[in-house]
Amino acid sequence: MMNHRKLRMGMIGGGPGSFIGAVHRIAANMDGQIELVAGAFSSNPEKSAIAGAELFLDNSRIYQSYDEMFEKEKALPKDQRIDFVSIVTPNHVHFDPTVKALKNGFHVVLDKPMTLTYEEAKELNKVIEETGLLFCLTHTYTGYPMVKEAKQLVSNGTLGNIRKVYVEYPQGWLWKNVSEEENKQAGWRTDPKRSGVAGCMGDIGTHALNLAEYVSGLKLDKLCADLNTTLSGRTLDDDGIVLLKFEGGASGVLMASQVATGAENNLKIRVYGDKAGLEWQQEDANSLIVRHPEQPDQIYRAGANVPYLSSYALANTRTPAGHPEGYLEAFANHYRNFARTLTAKLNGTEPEKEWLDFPSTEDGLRGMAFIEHVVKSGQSEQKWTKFKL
């Protein structure tokens, strides 16, 4: 019998002062498919009822806790539980509820990066492949309709061999030392405890590098870091440049600060093979400017029904041309694109290949060896030569 409803999603995490926790829902509300219907939305008991109240969640819905949601929603009966849950929690709250979701039979929908360390990730994966369930990490944006189209337009040789690869993603929020009353998220980001090895590269380097391997096609072989903590008493890197060199023998250059004063989020990718070039960037997303040698620069314009873009980019397009679409568009498309395929699983059909493409459990891995071997390079002194008259 084919299920056609919507699916129930619950939250881990995503309480009173939570940024990421709002954007997850905006994004699994957007097309209709997903219904927010339970919450355990804090590791305080009060806040995850007031957060479930301002929601308007049934009160037996509104947990104090994962373990309980997990085990009372497991008690429902199988046409009232949640299908999957959504966990928006700092970094080291990923591991536990993720594993613990899997086993007790609930798909996942998880805020990058996958765990706290790379251990975590491999046990993490094992998980996943051991029940089956399907698994997303929301990468965001590689979720942009432009984006989807810059990998087809490599994928399909318009490019030729690509090689070169320069991704950036400035930002500047970070610029002043500020306590934990003053910005909560700049609080545990900058919390080896709470987010791991990495500061900067781990929260916004994994982006870059996740939007560097998606377009190019290119599986990263070995970098060359340079970290950097700008502010006295951080004790995370703020900044930080990677050479990157590819399989197949592509280099690149990742740039990644939260301390580029007064940027805001414009990441940027430019991608170049032995006969054509591209660049994307966030604050002009709808556009995708391919260059040829010898010829005028192409613009490319995302917008529903534009003959000349790929199913991918048009699948994951909403209004037309000349409508901008954004962030959170981006990052409903992998809402929306799990939501498909999940509900494919359970009629028992198989999903369209353009609802597969959404970034899951390789992404997660490869992002955090990332973090572990920028940061073991941004130790080493081995690659710098001093420079001698």
Second form
There are 4 protein chains.
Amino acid sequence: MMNHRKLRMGMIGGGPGSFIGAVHRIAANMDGQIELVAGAFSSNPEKSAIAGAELFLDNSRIYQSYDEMFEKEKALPKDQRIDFVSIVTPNHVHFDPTVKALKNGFHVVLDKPMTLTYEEAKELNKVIEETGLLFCLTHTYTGYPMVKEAKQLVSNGTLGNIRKVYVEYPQGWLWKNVSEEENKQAGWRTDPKRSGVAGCMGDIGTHALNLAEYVSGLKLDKLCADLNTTLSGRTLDDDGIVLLKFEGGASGVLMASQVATGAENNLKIRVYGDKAGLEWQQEDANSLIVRHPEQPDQIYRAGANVPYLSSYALANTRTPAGHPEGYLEAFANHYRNFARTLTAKLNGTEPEKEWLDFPSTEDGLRGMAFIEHVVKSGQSEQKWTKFKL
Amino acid sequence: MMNHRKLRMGMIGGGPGSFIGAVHRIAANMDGQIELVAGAFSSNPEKSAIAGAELFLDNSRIYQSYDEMFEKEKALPKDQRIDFVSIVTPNHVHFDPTVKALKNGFHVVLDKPMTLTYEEAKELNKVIEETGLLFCLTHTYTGYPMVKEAKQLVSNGTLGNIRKVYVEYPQGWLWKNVSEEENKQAGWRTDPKRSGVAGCMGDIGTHALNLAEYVSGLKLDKLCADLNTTLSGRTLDDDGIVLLKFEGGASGVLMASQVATGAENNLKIRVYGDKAGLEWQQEDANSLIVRHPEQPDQIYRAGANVPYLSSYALANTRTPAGHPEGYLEAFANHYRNFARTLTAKLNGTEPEKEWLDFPSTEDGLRGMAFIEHVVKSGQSEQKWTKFKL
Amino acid sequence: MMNHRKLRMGMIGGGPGSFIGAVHRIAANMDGQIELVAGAFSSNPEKSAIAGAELFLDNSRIYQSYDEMFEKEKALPKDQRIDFVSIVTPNHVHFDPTVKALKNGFHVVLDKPMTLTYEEAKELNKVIEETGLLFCLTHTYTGYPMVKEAKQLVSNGTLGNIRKVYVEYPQGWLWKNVSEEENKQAGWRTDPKRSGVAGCMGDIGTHALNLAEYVSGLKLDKLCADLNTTLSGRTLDDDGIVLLKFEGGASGVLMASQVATGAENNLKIRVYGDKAGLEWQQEDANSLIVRHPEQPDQIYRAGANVPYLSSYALANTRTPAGHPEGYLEAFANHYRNFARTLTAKLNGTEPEKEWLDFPSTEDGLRGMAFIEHVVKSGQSEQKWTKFKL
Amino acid sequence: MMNHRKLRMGMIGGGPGSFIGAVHRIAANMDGQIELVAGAFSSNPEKSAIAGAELFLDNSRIYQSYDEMFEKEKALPKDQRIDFVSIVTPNHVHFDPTVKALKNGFHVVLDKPMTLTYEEAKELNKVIEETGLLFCLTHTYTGYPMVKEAKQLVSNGTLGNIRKVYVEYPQGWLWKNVSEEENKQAGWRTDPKRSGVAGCMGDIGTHALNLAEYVSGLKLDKLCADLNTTLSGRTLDDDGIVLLKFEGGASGVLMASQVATGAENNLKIRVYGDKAGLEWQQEDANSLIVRHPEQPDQIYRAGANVPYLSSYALANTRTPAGHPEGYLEAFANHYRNFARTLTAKLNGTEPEKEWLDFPSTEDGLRGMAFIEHVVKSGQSEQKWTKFKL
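Alongside the form predicted on its own that was just displayed, please also present the structure of the form predicted together with a further copy of the same chain.
Expanding to the full complex; the earlier chain stays at the top.
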């Protein structure tokens, strides 16, 4: 019998002061296919209780720890227990709850990067493969419809053979030293014990690489990094530029900074092939510029009613052209695709191909490998560092 | 005791093929404060059933008509019945269900324009006042944080005395004749029995006027309209331009078209005072341009972490600057403000002033009066037609 | 024998403090086809002498008045005397020197508007026709290559039948009262004796109408104007909006203001036909946006090497795409086209059709008629005022 | 006695098919301070004759070679002979005519890059110093008023200490193999004998470096280059990315490509300091974006009437704000500043400091050194290559 119901979600992390927890909840809520029914929102049980109450959860399902959540949810009847967990903790608390969730039979949505270290990522990857459960890593930006369109334009040959990829993610929010009291994010994201071996490169460099590989369809082959720790008192990189060589010979550059004073979050990608080029940036997220030589530039526009868009773009759009969708909708696209795929899986039906297009374990592994390699390259006197999983 | 729970919503209309129904549901879902628990989604009971099932509603609360919904919901225990209805039907089915909802004690969110005729609007207005229930009319665009910021910049004197208002809403979707089979919207929106005496002016001209009055703080005093029915076979205006005079002497113009071939939905407003001017457009919704003479232009940017923004903008923002929010978030802002105000009302507490900033019955009345006046002016040989409620 | 030489220009007006005189000289200089050899730069002989010396003129050809210039130049041998005059005086000093120049056998480039009154314009028009001499009126904006491209897209049917024209010219420089000492422009341009019956509408409204008629190929049929004199102490309009009806039924609006605080000179036109729409604005002068329904938007780009552009755009471009040209090049295009046509005329050869595309007496007459009609309509209680030459 | 006259210019190169020759002539003409009176326009005497005639030169001053020009001009009376030469030949014909011009007492304007090799540049530099004559190297982009404003904002401390420089120059015109018949530029610019050891890096990479050093006030210290020859059959780089380290510790990146398919000439620079950041791009050349953290972004606008601009920006602007100036005006600014300085020198007066702000021998030397180093680094396995003159 068809399992026609909302999926039940439990959340780990995302208590008071968490930016990304709130984003995950909005993304999960938006399309009415998921309901938050349980949570362990903080390592501090009081904070978890406060968060759960604010989120209208039943008291019995606000947990003091994720261990408790797994144990008690598992004990609930099948038609009540959570289907999956959403894990939105700092990086150093990714591995343990994810592994436990999977081993207890819960599917997982995990905030990026996958883990604290590449070693953990490889181990987690094995668990994912062994359990066969569904895993989604929220590399937000590949959820944008025009990013999906860009990928299709590359894969359908509109751009020809890809020669060059420019990707950049300039932020300015760490332009000065910020204490953890002032900004919870600034605290853990600049602390190697909680963030991992990279700062800026782990936080946003991984997004940029993921976007570059997703759109271009290319795989990184080697890299040359110049990483900087601009402000004294910091231990991790807050800025860097990475030369890229892809398998097959295309080249590129990845620019990421958290000290680009005044910059917000204008992630941008440009891809050039031997037939055409394209350009997308988050600040104008609903447009995709395509440049064919000797022809007028084209502006592809996101919109539910746009006949020339690919099925991938259309499946990730909610409003007519000109009514802008944004970051939260991109995030929600990953949740909706994950939820649709999971529902199909639970029902034993075949998911549509567009639903399967959400970031998963391979993206996670590559991201963690990128972090390791980029730090190593940053310390090397040699120009090129080979990238290998 | 504090009533800490999600608000329960019933929906009227929004069945298969409805664009705006889906938008209302996303807007209601987004912030996790409202849950859809009942609905009469179509005048066709089968379609209502299909819609309800797709939305995961309990069978017992999918109704064949709104009359049935009101009756049965009213009979439910107080802690189960819906708190409010969201009415998303075509214009000719606004008055009846809204009046009945109110008379049965349910608060109402209603899609704009308020009613089919100005007469209905006045009558509805009386019912709203008599029942004292909460009423929200979803003039979407005043939900944008930077529109709220614009209003604050006018009201706090940054622009000085307002001299001039330009507002425009160019659409192109009715550039050719479209049958109702092809596009359900094109059907009822061009049919006077379901749409009212105006086409373009009712559909989007009212949005433009609402935006102009909201931002400028001015009230329309007289107008001069040139309305056009561009395509043969149509009975309503599909295009028009309206000269505006506001109380106090400022002037302006309102441009609206549905035959601006190739245009999407780039609603735009410019307001000029004797100290400074401002400019906002939906296509770049997260920016607000402020121009002071003899100084660099300023770009105000939406964002949860932006220290210079007013409390009104900040209360209607979810993401840090540079992570774009869009149309659905603007829509959700009205729902969230309505929900917060309603929760306060249910709890007997005072709502914060920012929550009360959602469009209500006065906006609705003025919009319906605008439709009447603009059609009358369009037919007049006299230049100016006095605007009065 | 072919007359292969630079054309010799005399200038009337353009002395110290003149903005537009300097612009005319740059425009005439730019392409090396014209040389300034004589001038009567001011009604004040001392100022004329200073200006002439600064411009490296031979003393013998710096004149105390234009009457003196005509007399003495006429007495020079044919291979020395000026070929044409460039008249850049305030509006009330357009008619007399232009008529005299023509009657003395000199071709004329004249700054717009053509004359102080419509009566003068009609009379001048007769003189132009009688003398058969070449006359160019510098409506700058039709000199932009992408404006020419826009005209071609309309005339070659790309847009289909034109339905709608939006044209706007918002300026802010008269946002406050400015004395003539502070700003020479502000002085005469707000003085009816020197500027004519209209202020804003004469100064920039005529540019907007000219652009609208040029691009759309339509002729104004009737209009309805709301003119405002915003600042007390002024006698002429400093702001206005005009509803437009064109012959054949298309409609439009013309917005012009000099009190749009903070606005610069972003003249903008949008034209919508039953097949496509287009958009051009001075602020992004090298782009022309073309919108076909159900296709990606197109950005046509100015550039000497752009294969898809019309011969009209290409003949008015100097640099490769992406090296922006601007206002001075648009101005220079009129001079160059005038010069090329005049050289052909002097040589008895046929000018190319692209060279003939500069504004002339019909543009001037229509502009002056527009000023008369727009002022009359502004004072009328009737909605529509018929436009007739 | 004051020497109040136009400067007399001779041109070397710039015959039929030359893009940059025409640009130099427009730039020299524009402000009416320079007159072209002589030229050796091609190594082919017939072509030189044709070009000279088209430019209205006196037959006696159209030369068959630059050697002839120097000899004959030198023999003319002082009040007739050229003051300076403008040299617009391909790179391999820079050194010889420049040295000879100087040794014959003529000042020089030279198109960039300075010479074919760094060795030549050093030798030329000595000649310049020995002769004490004026030398201008036309690095066009530092002639833009908003680039000058950017430099001032850095040097006056508005940005604080500079941390990061991003500079990019993406072109697409060499996206496919183009024969010399099709495009004269494509011929010599991809030929090492005429272009030098670098292709893309010499042609536009040098512009980018010059812009970066000019605006930031920083000097390059070491670099790490990834150069590519994308199309088979080419011998020089057509693309590359260079990591930059500046003296004092700031870092940056320089991206240049001629195979960025569809790209035009959107040279762009971003500079970030510890107080603010700025951004300028040629496509929107009249705007300069300044970003202060926690304040609205600012848009500085070029314009002759803009009170907040520095004297450097104002001295290089001709039109009021909103009337765009472009590439040709930027180019003309170098000519005008050179001409003003030269006139002062001839008159024995002190030039104003703003006039001296044109690119000269140091820019040329550094550019040639950059070419040498970038090619060397491109071939090295070591990450960093020290940059030294």
